[in-house]
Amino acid sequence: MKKDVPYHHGARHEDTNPLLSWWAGGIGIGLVLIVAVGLVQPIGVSAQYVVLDGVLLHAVLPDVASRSPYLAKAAQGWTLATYEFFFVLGIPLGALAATVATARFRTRVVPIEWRRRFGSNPGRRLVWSFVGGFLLLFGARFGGGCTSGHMISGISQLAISSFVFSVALFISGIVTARVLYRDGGSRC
């Protein structure tokens, strides 16, 4: 059910109260991790983008793809029919199903907070979203894992690199938020 709540500037926004509390979400992620480790392997997401790139390149230019040791290792068998790829595909599909089932599905190219701070130009928002996504994925591959691989799987295995990654992630997130939202922002 959509609920509008006024905030201090007199504008209105949608209710963003979570359907699950933070601890229920944490327990859910923990259970998914236990099942994944028990059945297949620890979870991770960022490597599947490399696998997708490798499979697509192998379909178009197989000689070029085969000469890349990185792609050949990542896209073993040059197929997307793997547990990992379907796990990653399930993330956006599961999110879509959850938003539709809870009647919270909304389409918005320019979120309210972005519009308030940087304007309503959708092209600018999409360009910066692409740049941010590219940097995030580049960093994940450069660092040998993403937030799910390091912060969920890695920390549960007590990997030192995952603890270092998590501290660095939180520090960079705090610094980025302080730079982008210098005035403290509102909780829209």
Second form
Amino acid sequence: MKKDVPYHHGARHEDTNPLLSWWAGGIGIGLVLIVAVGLVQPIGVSAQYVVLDGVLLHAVLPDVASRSPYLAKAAQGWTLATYEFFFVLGIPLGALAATVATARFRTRVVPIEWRRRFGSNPGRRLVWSFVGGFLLLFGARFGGGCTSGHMISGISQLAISSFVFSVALFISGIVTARVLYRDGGSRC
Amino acid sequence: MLTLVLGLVLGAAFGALLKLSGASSHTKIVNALRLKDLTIMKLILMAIGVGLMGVYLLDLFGLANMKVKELYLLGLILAGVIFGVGFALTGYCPGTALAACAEGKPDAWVTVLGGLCGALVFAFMFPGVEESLLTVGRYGPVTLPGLIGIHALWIAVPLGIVCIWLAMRLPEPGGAQ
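Target state, the form predicted in complex with its partner chain; input state, the form predicted alone:
To see the whole picture, the full complex is given below, headed by that same chain.
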């Protein structure tokens, strides 16, 4: 499966042709949300980054951790044994199982679209991935949710806050991607 | 204990779906934001369309455990803008980064590490941020039907159908079947 298929983005087959079609994946995610709302609560991911931060910090520097009311509230009891954390823990496990089951384990440091624009220097990609991740979670906690919690769960509950956050996110993401990946060399 | 298992199972299903539908691929996300491959938009719209109708159907029987997030206009817009920049930079969101981690992608590991730092910094900025930015345009957990004052089903079902219709209408990526 190493061969490039004729595809105008020039990306590899695995990246551009997912196994599940958008509608099957969308229905599946919608169903996960419905089951979660029916049994426990809507799905969410980003708060658990704070929980992990809190629990780790509390293990090393309990005084510092306790001083933050935000950490203390998010990581109640300084424990990871919660439904919410286990949901987030399940994500990489499920993805790993799916990767192994479909034999599509293929790693790289620099993704193709990044390489096309910024070259194949892995250090550069990793530094900007860190910065991106920082902004991602800073923004998500600031806004009170991420793509799962705000966009999928939030809009499914018709929350105005989620409409506002999602519109701002997409406008910003689209503008940034335009600037970042300036489509000079692309032919489409 | 049972809830932990339930969490793990639902999370695993979510992670597997993200992976199998290409949502954890940098290429897919970045090309979605560049408006070159709308598969991810179609996926999200479909999920929202199904979720919207399902959640309010549950609600009709009093079975939906909802959790509506608070509206604070200025803060949310700033937060969305910051998130969007990060999203375009890494090509992952907080959930898909975790799925990509499991696929052995080092840039996703670093994204998660950056995310833990970003979340920590926000946590220590919190009391200050709450007093200043989060109070501008603060309205509490409002929903669209609550705002208009009609039964939620009258919005949920048509909007759900519109989402699914839009998901079907948006073009498939060029060349692919």
